[in-house]
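Form predicted alone, single chain, as structure tokens, below.
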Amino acid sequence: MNESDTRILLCTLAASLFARGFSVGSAGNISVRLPDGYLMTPTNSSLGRLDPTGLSKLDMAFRHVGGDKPSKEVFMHRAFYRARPDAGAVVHLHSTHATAVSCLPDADPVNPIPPLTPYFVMRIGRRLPVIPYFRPGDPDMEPAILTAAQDASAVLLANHGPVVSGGTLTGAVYAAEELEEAARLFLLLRGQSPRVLTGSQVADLTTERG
């Protein structure tokens, strides 16, 4: 896929998402990554309102080279491309319950939501770290993300919202929707005693089969 074409889908997911309820107003941020840098929403930008000239450009430094100002959580998605160099696109959300879930003070900080659905696993894997609350666009995120991301390839940051990363820019957007739809169903289920996959089941979803 070529850039023009690659600028026109990160616009139609990102008003899928902002149709569908996944982020609000300006919230949220979506990146892709090129052969020679990075597409990425622009500061203070409605996902539901994107141009795909306005996209901001960044080179393999992550410097702006083009288009409108990025967001200020540049530093948020170059975490995740430096971790796992598989990454193909980052996406970040406040969608609402994934966010509920990163509010909550009882939360397992390895995996808050169990392996309910053979989904899940099979797009988010083993593990979801739950990343200590910064203020929103402090930089001193990055290194904590650095570290979470180099062996899990979605974060909840606490009080927040998730930040999903996958080898596409539609497998991320997949990622991060099947995440929201986990911690919904895990809200659903909490105080009930559900039946949640073991760990054969887990290792069978996440093992590569030739």
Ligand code: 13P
The other form holds:
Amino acid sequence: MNESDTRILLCTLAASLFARGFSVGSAGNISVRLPDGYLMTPTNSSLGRLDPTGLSKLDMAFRHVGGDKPSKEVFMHRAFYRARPDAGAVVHLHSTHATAVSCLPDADPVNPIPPLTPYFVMRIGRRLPVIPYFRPGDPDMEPAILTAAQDASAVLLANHGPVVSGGTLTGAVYAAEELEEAARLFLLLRGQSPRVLTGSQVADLTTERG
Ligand code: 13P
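In place of the form predicted alone, output the structure of the form predicted in complex with the named molecule.
Once more the chain from above appears, this time first in line as the rest of the complex follows.
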């Protein structure tokens, strides 16, 4: 896909997330890897009203080289691209249920959402580390994410929200949606004793079929 089509796809997917309430106001940011750098949503922009020509362009070293001023969370995205060479896109949302889980003090710090459904496991994997609270835009978050993302495709920022990577832009958005739905199911079932997928079912879902 060329850069022009990627710009349009990013704005279309972002508008769809916004329209369905996955982000509100100017919350959230999205980036995608290009052959010569990265596209990123501008700071203080609404995911519902992005202009393909106004997206921030960053070079391979994450320097701003075109478009509007990039998200203040550039470093959060950079941490994922550096930790995960296979990451083609990164989506950060303040989606309600995933953010609610990020506020639970008793949440498991490595996997706060149990494997309730196959698509959660297939899109997010076995681990969803919780990163301690940092103020939005605090660059000290970068080393924490860099370490956690070595063996996790997504993290939950405590009292803030999810950051999800994917091989492609569409894949990263699907994974962010799946995480939000899994968090919603988990909260719906809290206080009950739901059946969760077994270890061998999870292993089966995370193993490539030959
Ligand atoms: P930006 O508007 O700078 O992208 O920040 C939004 C956000 O989601 C902060 O966590």
